[in-house]
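Take a look at this single chain, the form predicted alone, given in structure tokens.
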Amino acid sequence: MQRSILDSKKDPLGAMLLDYWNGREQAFVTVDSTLVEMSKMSGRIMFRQGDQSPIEHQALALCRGKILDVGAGSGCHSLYLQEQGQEVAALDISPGCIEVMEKRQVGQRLHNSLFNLENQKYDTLLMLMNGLGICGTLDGLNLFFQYIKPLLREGGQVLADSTDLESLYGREVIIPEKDGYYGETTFVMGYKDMKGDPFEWLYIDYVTLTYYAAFHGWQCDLIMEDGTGKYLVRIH
């Protein structure tokens, strides 16, 4: 599970987004993974506004009440919700992302980790761009289902997406000699000569997610799939 980044020299994503905001249109971060081949993450993608994916459109349409945008990045989802008159707070562990969102006039910004929040209550936790990845591992997923209980008001919901790597790549994505679940990986982000600290990331298939949710007393509804292994769920 990720913790807040306190050192700006360990924040490649935030540094890239600040450069993009300041006019470096070709800015991107590299993402190294122990499990899957990753593409570059560009500032243009992170700043997208009107060209959301079908999964993002559906998730945004289902948001209600007091909303927490988890892993808000550049704030594109928070800004959309603000424009719709919704009450939304944008949460990110990256100080650079928080600075970018301030420049973009995202109203409520929280520099923190979901797993460190206290004394807060929300109706919707919005977790997009493989948002369940922040759990890191199956053990982290277990902790996630415990952490969100005090964060959600009665009748609250989590809208989150993930990717089933087996569906996306086939059985060959499963590395036989790797201990643990096949969707557990480690990422390292880089930008220019800056490297972030390694962090765990989780890609979870829907059947396994449903099992863990039920174990902790949650219902997990499949909202939609996009045909590439990516899917959206509502947890309540």
The other form holds:
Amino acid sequence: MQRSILDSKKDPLGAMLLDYWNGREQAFVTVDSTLVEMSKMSGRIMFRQGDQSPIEHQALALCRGKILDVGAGSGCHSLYLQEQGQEVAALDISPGCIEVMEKRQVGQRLHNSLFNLENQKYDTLLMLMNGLGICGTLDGLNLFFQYIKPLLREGGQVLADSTDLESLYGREVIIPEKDGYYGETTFVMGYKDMKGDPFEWLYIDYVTLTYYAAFHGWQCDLIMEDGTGKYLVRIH
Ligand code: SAH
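The form predicted together with S-adenosyl-L-homocysteine (SAH) is what I want next, because the block you gave corresponds to the form predicted alone; please supply it.
Starting with the chain above, the whole complex follows.
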């Protein structure tokens, strides 16, 4: 899990999104992974309509109260919620993402890491685009469940998506490759001649998630699956 705000010289995603915003329509970051076949992330995808996929549409429909869009990226979900008249703040560690969201007129922006927030309370934490990934590892997931307790108001909820890589790639492909939990990976992003620091990212299957959640006193409801291993969960 990343706790500190990124340096703008090591913020390929933010730099790419700023270029995209300024008209470079083909902009994308390269993504090297120790595990998944993900070679790039494009500005076009990051700037998608917030409610484009069924999972995202459903997650946005379930948002209520004071909402924190965790790892807000280009702000596509914050903008959607803002337009619906909801109270939403967009949180990101990337200075470029925060700048893009300012240009797009996302009203409330927080430049920080989820794992540094203090003295704030929300009804909904929204975490989309494999949003649980920011926990980084299973150890990070344990910490996440502790961190969110003081961040949520009574009756509060987390709406998050993740992907079971075993469903996506098949057990025989994914398991033998890896020591430890099969959904833990390390990413390195690049844009033009800028390279970010490596960071950990977690893909967690639903059953393991429910097990970890229950250990910390949280309940998980499986809201929706998309048939490729990706699912939406409500944690409360
Ligand atoms: N939710 C957006 C963006 C997903 S990409 C979307 O659906 O399009 C993940 C985002 O999380 C990136 O913008 C990254 O900078 C941010 N991020 C990563 N770790 C974070 C942390 N610890 N706290 C807050 N934001 C984080």
